[in-house]
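To begin, one chain is listed below as structure tokens, in the form predicted alone.
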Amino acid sequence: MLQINPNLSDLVTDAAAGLADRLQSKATITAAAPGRVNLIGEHIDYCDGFVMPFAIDRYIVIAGCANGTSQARITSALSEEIVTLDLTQPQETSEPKWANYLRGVIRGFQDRGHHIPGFHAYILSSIPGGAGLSSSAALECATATFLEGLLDTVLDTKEKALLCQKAEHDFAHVPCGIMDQFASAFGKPNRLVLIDCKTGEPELVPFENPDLTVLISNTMVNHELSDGGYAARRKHTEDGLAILGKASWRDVSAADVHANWEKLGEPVNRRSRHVVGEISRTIAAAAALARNDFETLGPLMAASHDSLRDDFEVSCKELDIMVEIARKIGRNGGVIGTRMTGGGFGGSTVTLCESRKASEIAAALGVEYEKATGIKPQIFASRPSQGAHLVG
């Protein structure tokens, strides 16, 4: 059963009240940021790739105000903990560890020359936290943006993005693309964020067929990006583009993969055929999807994922036979393409599928995920949003 996505509204309704009765505070900021699935393009966007996620209308929103102190004061609706953090030093990473995204992007303004007053915040969340859909990247464009707000001054998009990027790295030590962060701070509307990661420039495009529905399958199984897999999987790419001999993997061709193949060696010659060919395919792809060519973009999505089960080796056993299910659904049932998203290891997968059948495709997927795994997945669909903003 599709489950139904909250309103946006309602959550700065309520996170305003939690400001109140946790903080006694009055919000005067509130800033809201989204999560993102990915159509197609993983795995790439620390290899100088393309990628083309869109930001989801699941958000992270933050209330708070000033509170005319040198301190901030932070809690959130999943901790009853209320963090204190001195801001008259430069922010270092520290316990507990949900705090450093904020950290770091605060330590971010602050090496911009930027003094940050005093302030309460309560965070709320409609994103399901270790599904791959980027909550903690939506949590950084939330926290960028609800400075912004504080200090009364804007970001240019690319630099906030780039902030938050740098705060995953240096606080939260996941050496993460700039996928996430750019699909939340540039997300509108009806348009998918394509992502020349190579040049660092988005182009969005346009994605406003109501016959269209994209489908996103938490497994429930979550994952744990910053304990080796996903550094490990990085490393393999930069040893491959350095035996290959080349400058960017956008130089590199599936045959010079080939042929340097016992070169390369295992795992690192899966590692970069992944990468060369999931490149392909989504450059392929934004051009099936701008054609409406489904016939060519279904098998596209089902090779991106082979190719991260066999290859890059970041599927796991649950995220397979969600997948499977839906293929098995196929193009007369519905369903056009189906993959998994994210970084890995659990997750979610994305399916795209025809509007008209949505409500019985994932009601179908519900049923068989569970009677496979003896877990309940959550489902629910998505079109394109609006991505980082101050709301009022």
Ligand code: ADP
Given for the second form:
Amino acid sequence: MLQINPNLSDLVTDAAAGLADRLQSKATITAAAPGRVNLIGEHIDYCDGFVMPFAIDRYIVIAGCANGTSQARITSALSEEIVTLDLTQPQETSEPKWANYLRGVIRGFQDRGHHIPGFHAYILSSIPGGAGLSSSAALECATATFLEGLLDTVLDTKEKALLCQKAEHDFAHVPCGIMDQFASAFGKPNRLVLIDCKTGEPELVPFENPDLTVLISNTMVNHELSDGGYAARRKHTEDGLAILGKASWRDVSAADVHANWEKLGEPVNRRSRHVVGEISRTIAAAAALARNDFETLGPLMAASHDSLRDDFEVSCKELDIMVEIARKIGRNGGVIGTRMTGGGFGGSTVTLCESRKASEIAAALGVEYEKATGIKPQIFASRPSQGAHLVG
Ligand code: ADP
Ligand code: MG
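Having seen the form predicted alone, please provide the structure of the form predicted together with this ligand.
Expanding to the full complex; the earlier chain stays at the top.
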């Protein structure tokens, strides 16, 4: 039941073969960027909150080369199509949609005065798309890293992540916070990327206890973040802050939300309660994890899920079912904490568990989830992994 993560070096080999096959080219530049899972701190990266993701051992790899023209020719293992981009022009959104992530990142480089020479590129991924694991941020960060290789330049990591975030805003129309691109760009083996989203500074926090395993359970229910649910939530939080008359959610207490409940109105009051609750839960969770206090951490993850389900309303039936199954296995069965992860409306759950029971837990999640929904989930474990980098 526990799926093995494809080896990055195998992915790189296969991407080179894909480039040769589809674009008759030899790979001279190969970039890899990981997806991410978030342990806690959901939907608060755009609210000056704290978030605690890490880069997972699942990657998007882009293999390519300069082609001596002023055009990019790009394709993906997931697409029959070869997309041609005219690099003499500033990039704009167009069809097919998947190429917009690349167009947006190229545009970010163009806006910084870079002239992008023609190239061939082939994309191969081990990150399930639309599963709340940020394949989109990985695609952006892999593209940016590929362009760094092509241009023989290196962007400051934070600037690179922000460039990628802007691509997601302007070219995918998802008004995301900074978590996904920061996790993909800054990730390191055995480190969580604890981000203070007010200062925009990531802190790499050790996560190397071999007795802990992070299970990721993909419900196989795909989300569509550009369909408005995500943007609507973000708007609610902006409205809430304006009604409260504060400059930052960090200046708002739970008591402030409670005292202004009627004034905030439905559903902004519940959205606001999620934001302030989740910020304090994440601070508490980081402290609990640092002292291996799992009896505190588990309930914080549970409260996070309940708040996302009831107050922020971004969970879905299948995510709730997966979480309930893990909750039933419980602490005695080796489950420390479990919750939905990522933007929601489908996607994956994250379950922190004891390593010695991880296979057993994964098997039970698989069997019980399929029994309840008729859907076979995808379940794998990941340790924190290396962020976006050039390979070789
Ligand atoms: P998530 O980021 O949670 O995976 P998104 O909906 O934000 O979900 O991003 C998924 C989109 O990213 C896909 O619909 C596709 O456009 C693009 N994408 C992801 N992986 C690939 C890939 N291997 N090749 C081409 N496009 C991809
Ligand atoms: Mg995404």
